[in-house]
Structures are given as C-alpha cells and as structure tokens.
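Next comes just one chain, in structure tokens: the form predicted on its own.
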Amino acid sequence: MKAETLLATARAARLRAYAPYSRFLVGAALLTEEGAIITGANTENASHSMAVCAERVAMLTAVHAGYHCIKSIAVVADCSPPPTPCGACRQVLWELGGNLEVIMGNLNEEIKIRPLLDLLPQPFGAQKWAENPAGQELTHSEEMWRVPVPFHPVGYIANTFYQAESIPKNYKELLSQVVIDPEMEEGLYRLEEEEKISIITYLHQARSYVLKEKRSGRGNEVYGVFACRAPLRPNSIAQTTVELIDRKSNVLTVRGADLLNGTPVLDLKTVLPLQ
C-alpha cells in the first residue's frame, strides 16, 4: 500500500478527534500485516492527564481486534513541519509494533518516513507477545465470536442521495457510481464480463433496530428483522444487486442502487446464473 492512500486514510480519521480543548486534531491510520487498516485519532479531556493520542487509539485498537503484526502507522495533523509521535506513543509503538514504518504528513502534502527506531534509539523493553498468555487461550476460546470485527472499505457510493427520504421510488432506474480504491483496481479485472454484480456495503446513516415489528415492505404484518429486508439491522450491512452497466478503471456504472452517496462499499460479488 502507499504512504499517501494510509495518508488519506489518517486524514479522514483525523476527523473524528475529540479536541476541543487544544483545538489541534490529529488522525492516525496504521497497516497491518495482513493488510487491514485500522485508525484513530486523538481523545482529550478535560482532566488534560487523560488525554489519549491518535497513534496509541490506533495502535490500541489493532491489538484488541486481534492484530500483532504491524507494518506501518500513519499520522495527519495541521501542522509544519509534519507531527511526529510523542514520546510515550513511540514506547508504545515499540512494544506492540517493533520497528514499523512511521510516515508523517499534513494537510499541505509535506511527508516524512522513518522507521521508528530512527524516532526511538535505544528503546526501553522489549516485545512481550510471545510471553502473552492470552495468546494461548486465544485458540481455545468459544467467546471470540462476540468481540466487534473490523471492516476496511474498499471503495464508495457516487451519485445523488444524500438521505434516505431522497431515494426515488424509481431508483431501480437510475444510475449510480461505485467507486473502488485506485490501488484495488486490480481486483476489478473482467468484472465488465458479468451484466449483474453485487454490492456488499455498509449503512452509514442507519441507527437502531428492533428485533421484532411491523413491516410496511410485508402489508404491515409483524416479522423478524432476520427474515425480511428491512435495513436497519443489528449490524448496518447491506447486499444490492444491481445492473453493470459499464467500467472505467476504478470506476463502475451500475442501475439499480438504493444507496446513499458516500455509503462505504465493502465489497463486490459476481452474481450466480440460476441453475
């Protein structure tokens, strides 16, 4: 992956800070082994001591979501020169990450790489996951299903629903864009061969849920938000089928997507012929 796509992605990230106090936000996206990318940005309080910063809510995060294995972190601030990690976030760095890449960058597009040990010399400690007992139960346990797994889009909605209410009743019609990641548009080879695809997507906007009511899509009998359509749901994902119309490179053509603009695209399947 490239420094300015996990740039993009620490940008974007920076926007959810919590910092009205030293009004200075900060987003950080760091890249695992396995290639997910998960992001934090910087939490203050007004106890200033329990501020935390966006490279140790990143780095926080990726172990409890079970990653070890980091390759790279990335952090945006309004600043120049661009930020770098502050001390305590380099020793935490180093014992959950070892010497990953650590690339800086602003809004101006200035970028400094380093490895972190150039930013940390002689570190304190050392990397304990080997002597981490969780690691063991870890494989034996029947409760991992319950902790939150994380998503990485791969791309998003283009077209002009900005909310729910705006989507036409005729949108089966109409025409939508989905854009995926320029460094994923490898993955799109001879997808123009399918005339339907569909469109695995995350619900942005949705809020709530009921396990049991009425459905207006089902003459208002009361049914199970397991057994029908309806798109507010215990986790916000949706799966649309629509028409390919066309592609240009990254950029894909489709009819038929009740989607807003800006819904986060997690992925693409190729739609089975009946048999």
Ligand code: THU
Given for the second form:
Amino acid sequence: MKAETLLATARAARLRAYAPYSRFLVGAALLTEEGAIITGANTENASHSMAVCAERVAMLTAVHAGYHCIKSIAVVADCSPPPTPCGACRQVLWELGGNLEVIMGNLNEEIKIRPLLDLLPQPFGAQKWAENPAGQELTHSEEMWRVPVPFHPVGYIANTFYQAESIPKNYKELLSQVVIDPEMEEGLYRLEEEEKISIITYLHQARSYVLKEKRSGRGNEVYGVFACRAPLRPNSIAQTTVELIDRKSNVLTVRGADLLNGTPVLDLKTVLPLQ
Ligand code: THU
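Switching forms now, from the form predicted on its own to the form predicted together with the named molecule, please provide the structure.
Following is the full complex, with the preceding chain placed first.
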C-alpha cells in the first residue's frame, strides 16, 4: 500500500477528532500485516491532561481488534512541517508495534517517513504483546463472535442522491457510479462480463433500528428486521442488486442503486441465477 493511501485514511480519520480545547485535529491510520487499516483521532477532555493522541487511539484500537503485527502508522495534522508523534505515543507504538514505519503528513501533501527507532532511539522495554500467550488465548474462545468486526470500505457510491428522503421514486432507472479504490482495481478484472452485480454497502447515515415493526415496503404489516430489507438494521449493511452498464478502470456505472452519494462500499459480488 502506498504511503499516500494510508495518509488519505488518516486525513479522513482526523475529521472524527474531538478537540474542542486545542482545536488541533489529528488523525492516525495504522496498517497491519494483513492489510487492514485501523484509525484513530485525538480525543480531549475538560481535564486537559486526559487527552489521548490520535496515534494511541489507533494503536489501542488495533490491539483490541486482535491485530498483532503493525507495519506502519500515518499521522496527519494541519501544520507544517507535518506532526511528529509525542514522546508518550512513541513509547506506546514501540511497545505494541516495534520498529514500525511512521508516515507523517499534513493537508498540503508534505510527507516525512521515518522508522520509529529514528524517533525513539535507545527505547525502553520491547516486550511485544503478541509474544504474550495471554494475549492470544481469547482468539480461540467461542465468545469471540461477540467482538465487533472491523470492515474496511473498498470504495464509495457517487450520484446525486444526497438525502434518504430525496432518493427519486424511479431510482431503478437511474445511474450511479461505484468508485473503487484505485489500489484495488485489479480485483475488478473481468467484472464487465457480468450483467448484474451485487453491491454490499454500509449505510453510513442509518442509525437506530427496531427488531419488529410495521414495514412500509411490506404492505404496512409487521415484520422482523431480518424478514425485510429496511435500511435501519443492526449493522446498517445493505445488499443491492444492480445492472452493470460500464466499467472504466476503477469506476463502474450501474443502474438501479437506491444508495446515497458517498455510501461506503464494502464488497462487490456476482449474482448467481436462482437454481
Ligand atoms: N496530539 C495528537 O493527537 N498526536 C500528536 O502526535 C501530538 C498531539 C493531540 C493531543 C491534543 O489533543 C492536541 O493534539 C494538542 O496537543
């Protein structure tokens, strides 16, 4: 993965900073050996010393999500030169990630890349948690299915539907684009042979759900959320079958998506005819 891609993710994560006191927004994105990206942003507190930096939010999230090997971390803030992790973060990154690559960027595309040991020479302690069997034990527990599963969008929907209420009634005839991350373009190889494809998305604007209620799409009768296609559901995941009109490198044109502009795409699949 290119440094720019990780930086772009850190830039997006920065927008989730909670920094009402310093107004200095910082975003971080970690890349794991498996290719997963975990993000963080600085999170402040009225009791100022309780602020947690973006890098630590990302690293602790990654450890908790079960990632053992971190390859790089990108950090972004609106300053020049780009931000360098504070001393406390360098210590935490070293303990949990070893000599990872630190990519530092800002909003003007200035980049500095250094191995962590350049920023933290002669570090204290190096006991990596992955080597600790206690850290691994839970992986085999039957209860692991309850731990939230991290997803990483592979692209987004582009159209002119900006709000759920304004999706036109004739959306089935209307075109949208599916823009896939250029780094994943190879994964689209031969997709154009399909007439219909299935798009799996995360309905990022959807919030609360109810398990059972009257469903307008089902004649206003009561159905369970797993017995209908309502957009308000526990994981806000949608599956939409669309007609594939065209593919130009990483951009697909599809017909029939009732998805909002900017909806993150989690996956694309072919559609099997019913047997
Ligand atoms: N901050 C980070 O998130 N990362 C750094 O590397 C340096 C500082 C945050 C902490 C605090 O919320 C704000 O920036 C101002 O210090």
